[in-house]
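Given as structure tokens, the chain that follows is alone and in the form predicted on its own.
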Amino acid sequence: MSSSHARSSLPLDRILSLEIARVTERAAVAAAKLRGRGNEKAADQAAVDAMRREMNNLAIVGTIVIGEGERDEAPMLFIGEKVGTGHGPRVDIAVDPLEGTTLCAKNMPGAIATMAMAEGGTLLNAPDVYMDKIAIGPGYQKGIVDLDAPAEENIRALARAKGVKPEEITALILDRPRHADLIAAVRKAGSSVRLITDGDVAGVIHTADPESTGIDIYLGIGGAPEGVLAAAALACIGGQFQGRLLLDTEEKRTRAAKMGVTDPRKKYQLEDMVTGDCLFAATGVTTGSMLKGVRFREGLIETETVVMRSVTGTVRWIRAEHRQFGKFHLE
């Protein structure tokens, strides 16, 4: 088989390396726009709008596999639906419109617009609801740290695993009420605990750098959409990744098992969430440790975007300058 026709083959275009940027870029700067506007729903409508509106220009018979809105009550690219213009790969979806919804309308760092695509039918497809996770970057052998085990357990193993003591490792876990016997379990191991208010999808990226991040893992309970998203990232660069859905109710028991969820318990590793060739981006919207937030001067619009692509394992750091007189004209 010769080199042109292998690359050709390839499942996703490479092309779409470069579409999916703009998707994510469309929908940052719309977002970028509401920042610290305090409205919450607005910044993320305005993101949903552009996300919209750009997915449907792309070459791809597209269907939303993990949406946003159901526990929120936000506007939402909806589960189920499709999206491009019919012709092309066809593509399973997932999105983030506006990761930091609260971020945005303080105008906090570390608001992003995201979203993964995968070969059909090999993305998790899980209802909106919040699922437990774990993870840690590449480079230790598998099943070093479980999700079912305790958290100072997980803490000793990736210490002994990178040769440091538990006080080198430093755990990141979402602020929220609910995890005080975790942030307790976490500093009881000796290591330190970083909190952030929203953001995991940029959270769980971090572990894949301990090095820049000073993050070595991550823990806790989150959204179930965004685990999907951060484990598509982490297909792409690397590391172990495990989540269960949180279904304790009938009603969410019943939504998931609509999408083909026949083991409500089941503990779901990587190679669970993203099965294919997968492509993930993601652009700032307000600057974080991640990416430089959208930046509005006279006649253009910078952004700052990642993308990934897993069958590769490239990164590509892409920071644009968009015309005024282009397509993110401000209005």
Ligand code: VTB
The other form holds:
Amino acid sequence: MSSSHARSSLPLDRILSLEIARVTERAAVAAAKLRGRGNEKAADQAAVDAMRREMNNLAIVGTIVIGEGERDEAPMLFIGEKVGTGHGPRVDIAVDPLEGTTLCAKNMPGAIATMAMAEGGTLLNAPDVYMDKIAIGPGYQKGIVDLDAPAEENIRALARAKGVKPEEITALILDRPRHADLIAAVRKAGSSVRLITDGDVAGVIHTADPESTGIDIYLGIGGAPEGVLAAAALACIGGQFQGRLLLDTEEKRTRAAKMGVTDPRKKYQLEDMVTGDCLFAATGVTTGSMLKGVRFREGLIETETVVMRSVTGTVRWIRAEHRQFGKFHLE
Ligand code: VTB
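Go ahead and give the structure of the form predicted together with the named molecule, now that the form predicted on its own is out.
The complete assembly is shown below, putting the previous chain first.
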């Protein structure tokens, strides 16, 4: 079979990689209008509404598997919600319409609108709980770092594999009291820690290009939805990622079980979280180290989006100018 034939028979149409950019663009613009207003909820809701509206124009039979929450608590883009026109490929969708609501509300760097799309039934269905995560970029032998190994050991193994001293390794960690011991351990190993207040989807993605981001490894506990989104990105660009859901109460275990999680202690490999072809997109809301934020100019809105595709490993950076005339304006 020729490669072009193989590609055209793929369930995830190539054209969808452009379509999902539109979805995150819309969500980012809607949220950006509320940058710095101190209202996380309003910014998130604006992103959710815009994302949902645009997503329902896509020729897909889509199911939200990672969403704004579980059915009862989220009015829109809840887990299990059907999206799309109902005609087209059956796909799983993970969304974080505003990743970094606090960053947006405080007009701080790094808020993004993001989503991933994968063949139906191939994305991990996870409740909105915490996930313990570890990620490194591509080019390393599989398994050189492990979620269950002590941080010092992981740092040393990574430094050895990279051919540098632990002093030359930088770990990215969310600045939370729960990470005090982890941060101390990484520093004890001699490495540098870069702390972030939010935004671990981009944080994990940073590990894929240490040369330009300066980040070699992501460590620590963040949201599970963000974990699945980051896994989708790494499935496109390479790298290793492991995660474990933190199901520390009976209530959380029950919620997870309803979504098909049979082993509450399971250590997920990247390949367990994303088992099929996928697409990933993110648009900057506020300017961060990965993407420029939305710029409102006279009669024009500028956005920057990254789109990734696992089948080919293509990464596209899309700088768009949305002219505001006629009926083609972004509300
Ligand atoms: C992280 C962070 C996200 O949630 O996943 C975090 O990367 C985890 O929750 O941007 P806590 O804030 O409770 O630590 C976010 O901050 C999104 O809310």
